[in-house]
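Read the single chain below, which is given as C-alpha cells and is the form predicted on its own.
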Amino acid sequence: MLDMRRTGGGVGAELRGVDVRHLDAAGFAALHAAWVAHGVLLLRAQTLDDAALIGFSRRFGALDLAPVQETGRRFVPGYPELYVVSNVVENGAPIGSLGAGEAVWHTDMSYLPAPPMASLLYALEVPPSGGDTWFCDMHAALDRLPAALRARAAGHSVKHDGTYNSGGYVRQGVTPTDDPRQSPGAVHPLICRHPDSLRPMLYLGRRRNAYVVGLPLEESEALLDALWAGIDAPEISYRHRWQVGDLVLWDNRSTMHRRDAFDAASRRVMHRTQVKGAAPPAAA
C-alpha cells in the first residue's frame, strides 16, 4: 500500500516512502492509478542517474526524443529522449533550455497531432527562491464553467500554436505570425474526454496564437479569454516549491502548468523526459 497523501492544493498528491529504482509491478500498477486519479504526483527524495530517470519514465510508455534546444542543439550524449531545463551557461552555451524567465500556462506540445501524456521533472539544482512550478485540474476547470460558456465551447476545436515554446522562444524553424489563424500547429477539440478515466476536461493547450476554428477571430479571441479566465482559480491549482531530489510527474492531457521566474544568477538544473501519447485528444 502506498503512502499517499494530498499536497494541500486544488490537484495532486505526494507519495512517500518511495524509491521509484525498486518500485515492483504492484507498486507501480498503484503509482499508475494514482497519477490518473490525481493528476500530479510528487516523490521527494529520489537518487536518478540519467539512465534511472529514463528507465523509470518508459515503465508509462514509449518516450518522445527531447525537442531541439533554441541554438539547434539536442542535451546529454547518449540519452536523446533527455531533455534538460536550466538557465545555466557554460564555456558561453547553455546547457539547458528556458531560462531564467517565467513560463506561462501550457500544455506540453499540444501542437502535435498526439501530445505527449506525461511528463516527468527532475530537480537536480534549484535556486534559493523562484523557479516555482504550478499546476491546474483541467477537469475542474471544465466543471467551473457557467453553464452557458460550457455550452459555447461545446463542440468546437481548437488550433494549438507550435510557433513559440513555453519559455516564448521560436521553435526551429518557424517564422513567426501574430495571426492565429495562419499560425502552424495541431487542432484538437476543446473539450475532450481523458482515455483512462473516461472523465470530460478542458484542453487548452497554451493561450498565445491559439484560434478556435470556424470562427471569426474576435468571437474567437472572446471565448478562449472567457475559458481562461478561471485558469489561476486557487482552487484547481497547486503551487510546488522545488527541492533537490524532487520527481514530479503530470498527466500531460488533464493538467496544466506554468513557472515562476527567478534569479538568472541562480543555477536551476532540471532533467525531464516526456512519455509519448497513444492517439490525438478525443472530443467528450
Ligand code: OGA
Given for the second form:
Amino acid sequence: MLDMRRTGGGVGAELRGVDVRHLDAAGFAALHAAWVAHGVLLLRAQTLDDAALIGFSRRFGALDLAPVQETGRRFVPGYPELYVVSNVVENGAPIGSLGAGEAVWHTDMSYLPAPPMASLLYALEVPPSGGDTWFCDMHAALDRLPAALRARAAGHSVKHDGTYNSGGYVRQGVTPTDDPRQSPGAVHPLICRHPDSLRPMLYLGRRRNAYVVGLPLEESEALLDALWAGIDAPEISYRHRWQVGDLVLWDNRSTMHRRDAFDAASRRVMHRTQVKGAAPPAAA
Ligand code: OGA
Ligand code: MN
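Alright, leaving the form predicted on its own aside, put up the form predicted in complex with ligand OGA.
Let's see the whole complex now, leading with the same chain.
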C-alpha cells in the first residue's frame, strides 16, 4: 500500500516512503497509476545520480534526447537524455537553460508534433528562496470554462510556437518572429483527449506566438486571452517549493507549469528527463 497524499494544492500528490531506485513491478505500477490520476507526483529525499534518474525515467517508456541548450551546447557528456535547468555559469558559459528569470506557463515541447508524455525534474541545488515551480490541471481548466467560451474553442486547433522557450530565449536555429501566423510550430487540437484516460482537457502549450489556426489574428488573440485568463486560478494549481532531493514528475499533456524568478546570485541546478509521447488526439 503506497503512502499517497494530495499536495494540498489544486493538482498533484506526494508519494512518501518510496526510493525510486528500488521499486518492484507492483510498486512501479501503483506509482504510474498515481501519476496518471494526479497529473503531478512529488517524491522527496531521493538520491539519484544521472544514471539512476535515467534508469527510473525509462520505466515510463523510451526517452527523448534533451533539446539543445540555449548556447547551442548539448548537456551532460555521456547522457544525451539529460537536460540541465540551471542559472549556474562555469568558465563563462551557462551549464543549463532558463537562467534565473521567470519561466512562463507552458507545456514542454508542444511545438513538436509528438510532445513528451512526461517530464521528470530532479533538484540537485536549490536557492534559499524563489524558483518555485507551479503546476496547473488542464482537465480542471477545461471544466471551469464558461459554456459559451468552451463552445467558441470547440473544434479549433492551435499552432504551438517553436520560436521561444519559456524563459523567453530564442531556440537554436530559429529566426525569431513575433507574428504568430508566421512562426514555426506544430498544430494541436485546442480541446484534446488525454491519450491514457481519454478525459477531455484544454491544450494550450504556451501563450506567446500561439495562433488559433484559420482565425483572423485579432480573433485568435481574443480567444486565447479568454482561455488563458483562468489558468492562474488557485483551485487548479499547486506551488512547489523545492528541497534538494525532490523528484517531481508531471503529466506533460494534462498539466502546464511555470517557474518563479529567483536571485541570480544563488545557485539552482536541476536535471530533467522526458519520456516520448504521441500527438494528443482531438476530443470527439
Ligand atoms: C522544465 C521547466 C522549470 C523549473 O524543466 O521543463 O520548465 O522549475 N522547469 O526549473
Ligand atoms: Mn518546462
